[in-house]
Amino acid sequence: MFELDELAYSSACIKWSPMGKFVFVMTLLISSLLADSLMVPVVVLIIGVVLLGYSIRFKFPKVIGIILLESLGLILIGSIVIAAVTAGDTVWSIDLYFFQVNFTDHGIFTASLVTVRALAGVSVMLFFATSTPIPYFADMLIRFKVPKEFAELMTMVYRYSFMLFDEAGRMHLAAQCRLGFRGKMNTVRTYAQMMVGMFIRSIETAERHNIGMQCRNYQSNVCLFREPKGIGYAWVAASALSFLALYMLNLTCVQAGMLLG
């Protein structure tokens, strides 16, 4: 979370409207999910990869690689299961001694469509995550008339997580200096004591800051030093044109019988 937050604040798209980016990303996702052809998800995937690369200035850090690898592994496992259980004409068969796995034509197409859709969704959502800090996202939710309490809770969890992370680091360093991680049983006992200590510290911190906010007449507002831009006509037009273009592309591919692209 902290590495993604650093990427968001250093993103090349941080000055873009969070509302505009969100509407554009959701337009791409909906267009990809509604498509019957592989061409539309492939186009959305290309757009998402280009936007993600531009957002992180084409410097892919380790955290992005880990997210992509984990997502790809889960997507591939799900796609293999879909290809194996979907009915249709058998194209490929594998004998595993105890049972036989049959991959059908309809199953392979469905698995391919699901895979490309999932990869397209991961790419565009990573673009939004690496270009929109959490406070900007909370401000966007409030502008979309989401209940203020939800945005406030998300912002407070985000801000106080840094304090708890620092406290956990100090407790871990103190335990190391006292040889608290020497031996397996000693390590387990030390981590248990750290968890109890973190729970007690978090309650004490919440009580102190609650009193402090009440003394400062806290009004449950998401305060930002610089408020992000709101959505403009350009973002609405870009989202609408993108949806129409992808819809026409899908319609053309379906009429031409190009379900596989």
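Note that the rigid core is defined as the largest set of C-alphas that superpose within 1.5 Å between two forms. None of these values were measured; they are calculated from a predicted model. Positions refer to the first chain, counted from 1. What changes on going to the form predicted in complex with its partner chain:
- For the rearrangement between these two forms, modelled as two rigid parts, a shared rigid part is recorded for residue 93 and residue 13.
- Comparing the two forms between these two forms, the rotation angle of the smaller rigid part against the larger comes to 15°.
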Contents of the next structure:
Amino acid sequence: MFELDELAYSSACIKWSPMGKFVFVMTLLISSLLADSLMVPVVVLIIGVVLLGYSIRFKFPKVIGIILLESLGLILIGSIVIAAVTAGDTVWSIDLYFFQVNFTDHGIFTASLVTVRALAGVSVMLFFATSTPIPYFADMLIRFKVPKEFAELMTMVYRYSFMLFDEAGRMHLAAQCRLGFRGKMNTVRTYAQMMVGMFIRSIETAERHNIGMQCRNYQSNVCLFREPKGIGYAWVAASALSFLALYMLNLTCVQAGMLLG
Amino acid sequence: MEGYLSWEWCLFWATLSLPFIVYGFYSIKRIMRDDPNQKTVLALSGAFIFVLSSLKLPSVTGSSSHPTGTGFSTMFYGVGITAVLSVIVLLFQALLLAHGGLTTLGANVFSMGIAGPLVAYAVFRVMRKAKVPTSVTVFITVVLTDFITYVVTSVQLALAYGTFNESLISFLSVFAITQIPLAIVEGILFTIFIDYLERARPDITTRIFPKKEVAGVEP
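Same protein, different condition: the form predicted alone was shown, now please give the form predicted in complex with its partner chain.
Every chain and every other molecule in the complex is listed next, the one we just looked at coming first.
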């Protein structure tokens, strides 16, 4: 669950400004969404893969492979449905005994555009996720003037998640030793017992933590050991230039009738 | 997933979700101001929902599915707070699991944290007033939360692609394979959960499911 977070702490891009990365990533994602040509998402995909590779020092761990495979599966199912439901001239049809699925030319183009956009989105998001730990993200939200309470709640949820995961792991192991996952109904019952145990312990822990935090004069601040950098002019310029470049690329492709979705 | 909705729809769903998130945020702020001790309880509830969403449940289709936990949150905290907790959980899913996305956050929050909980909360209140047994109330609320979430997700996709009616049927059929069994399993799970919780910590559940006083019996 926290593998991406661990990767983020050892990323080659951890010292880059989280705000800068966020603005840049959003620029790429929005450019990809605005494009009518397949070319723009393809370029965004390439940028995303290069940045992701650099972020994880070109050592692709298993978790990245699992995430990519899961995403590919979901993207493919979605794209097939989109290709089948979009109206247009039928170019291919499959007879499934009870009903016939027709794939139209427009549907296939739309599905291809969505597939590449989604792949580009996953690669860019993975770059951001593998280079930005959650506390840095919360710090970024505060700098973006998002209410402090929200950032504080987010950081607390993140920190408590580790505690609960630890507890859940121990309970899971204990339940496994007692054959708690034998049969589907038994599994559901065991999970319900685990959830009650976790919930009660989380309430008790909250009470204890609250006293501890009050004793230490907790003032609702999101404190970080190493303050991340703020956004510089270079990030703003890079984001604006990449948006303009992608916009121009899209215009050129549309005018030339290249790879239109 | 990132890239599935055009920018117009991303903007539309984000704008539609915003008032609910703002309302939920002010509810949280009010709770924190009235009783600062509730801050840690709320944070732990958020963490609890996040951990729940990582539990893999056996599904009828042979695969495994994840509970959303929003049914629980709806019954305990209402719609506004559920919307805010959903934003946090969905942000975590995007940043820790690369699921969902940032541009589709508004659409995901609307289906998972607003529409599902809103309908389920209304039905939950009606069932409480009609004195429907606790187990039935919990089951229906949780199943409805999941079910409406999946219907709204299908509507969002159907609005974005193809002719609405045809697309809606196609997306509903695809989601039904995993989501209906998941909703039923999650309903059963939370019914057993509330039953255990009522026995272990009745002080927590009495706020939502008040116990009937039996005449002639000392409390």
